Amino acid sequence: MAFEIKATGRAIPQRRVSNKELAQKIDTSDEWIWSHTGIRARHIASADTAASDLGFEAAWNVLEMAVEQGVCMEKTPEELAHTLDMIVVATTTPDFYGCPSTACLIQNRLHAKNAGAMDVSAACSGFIYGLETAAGILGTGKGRKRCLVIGCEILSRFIDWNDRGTCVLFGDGAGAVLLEKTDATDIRGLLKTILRADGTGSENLIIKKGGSRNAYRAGDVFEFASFIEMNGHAVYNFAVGAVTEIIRDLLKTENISVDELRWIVPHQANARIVQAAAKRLGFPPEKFFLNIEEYANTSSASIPIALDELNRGGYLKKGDMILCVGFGAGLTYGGNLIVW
């Protein structure tokens, strides 16, 4: 038994602000968010566009893909939504707060009348969390063979632009994978996963307004929309030593050199996270696969972009071994090893 990615999508939003747009409107130069980011531009939805609607359109790409590809024996991607056993939405930017689901909203618009939906929030982190539990929801139930696994973020509506320290670093998107159980016995697919948290992190990356800990009130006046907070000092020291530990852990545990990967796929939150990381490892740096420079960071969406970039631009190939790795909010760190 395996559990293998049969095919990837991504949505993302046709505005494209560069750095020097950006300029325009804070103190601040394409100059300096590229060298302390590595980040030219990124994209912005409309503002009739929720996170379930960038998820839905990288959904049905992977569906689409799927069925011209030939991986699966459905002849539309409408048929194969019907096979859909559960769906997995990673978001730290759901539609409605608490309910419904994003995973439910999506659902729905795919007609996956027999997939179960639930959304896990583990930020940045998202996607590697989603990818080992829709493979445990597969793995534990006799008869389910098929789970979409989606990261999806409009991380704009809740970006402070007036704040140069935090307004340059996001942008929009959406990434998705077709995970499917399989009778392989070679070595395919996901082997590895490392899941990880430092709740002694919590307050560097939050979101402090809106939760039963500080929840609206009726009457309140708010001088400032509820806005993604940041100690960046903190949180590029915590995830430069979380990548590190991660790569290290995993190649480790399945006594597998760098050499013996394709691609490290991380999340693309700042370049100069992984350069250092990498420096620290000895690895080579184009060992590293990095697109942040058009996108910036798209949260629990960043890797799943990055796999279908890859993947489309033929740049992974069946066999190939490849190791995400990501760290967010919570904060949670962890890795997934797979086999392509």
The other form holds:
Amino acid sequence: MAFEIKATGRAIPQRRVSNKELAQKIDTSDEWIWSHTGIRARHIASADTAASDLGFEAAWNVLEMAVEQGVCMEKTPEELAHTLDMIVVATTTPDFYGCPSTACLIQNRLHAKNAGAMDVSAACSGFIYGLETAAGILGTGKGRKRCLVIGCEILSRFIDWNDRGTCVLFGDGAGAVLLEKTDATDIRGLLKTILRADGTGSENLIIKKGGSRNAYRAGDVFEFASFIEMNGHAVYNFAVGAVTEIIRDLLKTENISVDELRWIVPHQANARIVQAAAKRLGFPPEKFFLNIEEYANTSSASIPIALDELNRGGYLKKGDMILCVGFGAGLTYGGNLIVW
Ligand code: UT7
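Having seen the form predicted on its own, please provide the structure of the form predicted together with ligand UT7.
Below is the entire complex, every chain and molecule, led by the chain shown above.
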């Protein structure tokens, strides 16, 4: 039995906001953002778009690819959607807090009437957690075969646009994959996952307003909407350590050398985090796939967007081994080792 990624997809809002455009509105510069983060632009969703809209678009993109490439017997995305057993959505910016889940909203739009649907809350590590959750669900259910795993975010709506320390970092987007349980007996698909957390750092990256700890109450008047607050230095240090630890541990437990990896696909939060981890590990920086320049940090969407870019760009072939590594609020971190 194997859990293989059969198709990928993504949804990127059309509106591209360059560093230069941001610098016209807040006290920052293209030079600062580029040199401190590796970001040149981010894509921002229109006011009437929610996370499920981008998630649905990415999911549809996946189903179209699966049908076009003939990786399933079904002839249309609609038919394929009917065969889905599960939809797992990783998001930090759900359409609604609490309920309903964003996964249910996407399930409805896909008419995936045979699928269960649930959200995973692990912030920027959400896709890593989601993929393992999906494999677990498929693995324990006898009749279950197919699961969509989606990361979708509208971070632009949870940003204090007056805080230059955070607002330059984030963007909107969605990525998705079709995970299928197959009879393959050779080494293929999701080989190994590590999931870790360090809740002592929960205050270092937080949206304080709106939950049961700090609920909105009748009569409240707000000058600002809820937004992400971050201790940049603490998160940076944690991230470099987390990326290093996960890569080292995944390779060690599976007895794999870095030369056997085609790509390391890290969460795209800051190119400097990746460069520092590469240096600590003594790995060539070219092993790490980076697209943060164009999209900035899209949280749970960043890894599946990167996978789709690699896949559609022809940079992945069957049998390639890749390592995805994520980290984020919680604090959470983890990695998936995958044979394409
Ligand atoms: O998904 C996971 C979530 N987040 C992360 O992984 C982020 C982790 N942290 C980081 O990536 C970095 O800490 C940041 C990019 C957020 C900040 O970079 P830094 O090199 O640690 O900068 P800093 O906070 O030490 O700030 C240096 C200077 C300060 O000015 P002074 O006090 O030295 O005069 C800041 O006020 O840069 C200033 N600064 C800016 N200047 C221009 C901070 N943000 C900006 C900005 N434009 N956007």
